[in-house]
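To begin, one chain is listed below as structure tokens, in the form predicted on its own.
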Amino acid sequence: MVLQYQIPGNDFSSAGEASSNFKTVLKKLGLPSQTIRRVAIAMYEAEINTVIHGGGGECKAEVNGDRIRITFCDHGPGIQDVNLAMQAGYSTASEKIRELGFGAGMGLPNIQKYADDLQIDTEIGKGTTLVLTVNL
């Protein structure tokens, strides 16, 4: 099963809809609640990063045999320093974003914590593709 979602940039009223929708699908499939929780957290963090930093993008969520694979692609500015971005608390979010309650610098660290595999392909000025996998 493959589901596709459009993630609008800077639209906090719809931020989280894709991860919420996919969580509902996983529940209907009868997957274990702990697996659903891990997927929901990792996917939500990636979705919020796409909204805030990527200017929006696309998400493809797949349930394929023994794994769940979720791919986010954006056409944002790219990640300057992936190693730095992976450090808990590091954030490039603007003051406005922080005032909204986002930008604490836990997005990528939380994705890494809850996914079994995380791949980041980023190019400055071109965008970022994030692939997270949760094994079933």
Ligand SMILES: Nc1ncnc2c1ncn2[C@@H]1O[C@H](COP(=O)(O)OP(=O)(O)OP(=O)(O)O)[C@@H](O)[C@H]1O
Given for the second form:
Amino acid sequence: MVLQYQIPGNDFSSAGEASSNFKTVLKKLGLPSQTIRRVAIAMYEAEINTVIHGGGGECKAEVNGDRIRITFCDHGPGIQDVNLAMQAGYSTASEKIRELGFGAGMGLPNIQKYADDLQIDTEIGKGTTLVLTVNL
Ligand SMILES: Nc1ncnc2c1ncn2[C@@H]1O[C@H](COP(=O)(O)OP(=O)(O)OP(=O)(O)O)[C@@H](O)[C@H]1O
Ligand SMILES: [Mg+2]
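Please supply the coordinates for the form predicted in complex with the named molecule, as a counterpart to the form predicted on its own shown previously.
Below is the whole assembly, all chains and molecules, this chain first.
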């Protein structure tokens, strides 16, 4: 099964809709609640990053026999230093974004924690593709 979502950039009214929709789909499939929880947290963080940092993009969520794989693709500024971005507490979020409750610098570390695999492909000025995998 493959689902596609459009992630609007800088739009906080609909931010989180893709992860919320996919969570409902996984529940209907009857997957273990622990698995659904891990996918939902990791997917939400990647979705919010696409909204805030990536200027929006596309998301593809796939379920097959042995894994769930979710790809986020944006054409935003890219990530300067991925190792630095992966560190807990590192954030380039603006004051305005922090006032909205984001910018703790915990999104990528949490994706790393809850997903079985995380791949980030990024190019400055071109964009970022993030692929997270949760094994079933
Ligand atoms: N899609 C992206 N495009 C460009 N930069 C990104 C992207 N995703 C993450 N980053 C960069 O990596 C940093 C760390 O991301 P992370 O999700 O860990 O923290 P955050 O989004 O700043 O805060 P939080 O997720 O806790 O609200 C971001 O501040 C940003 O600089
Ligand atoms: Mg984040």
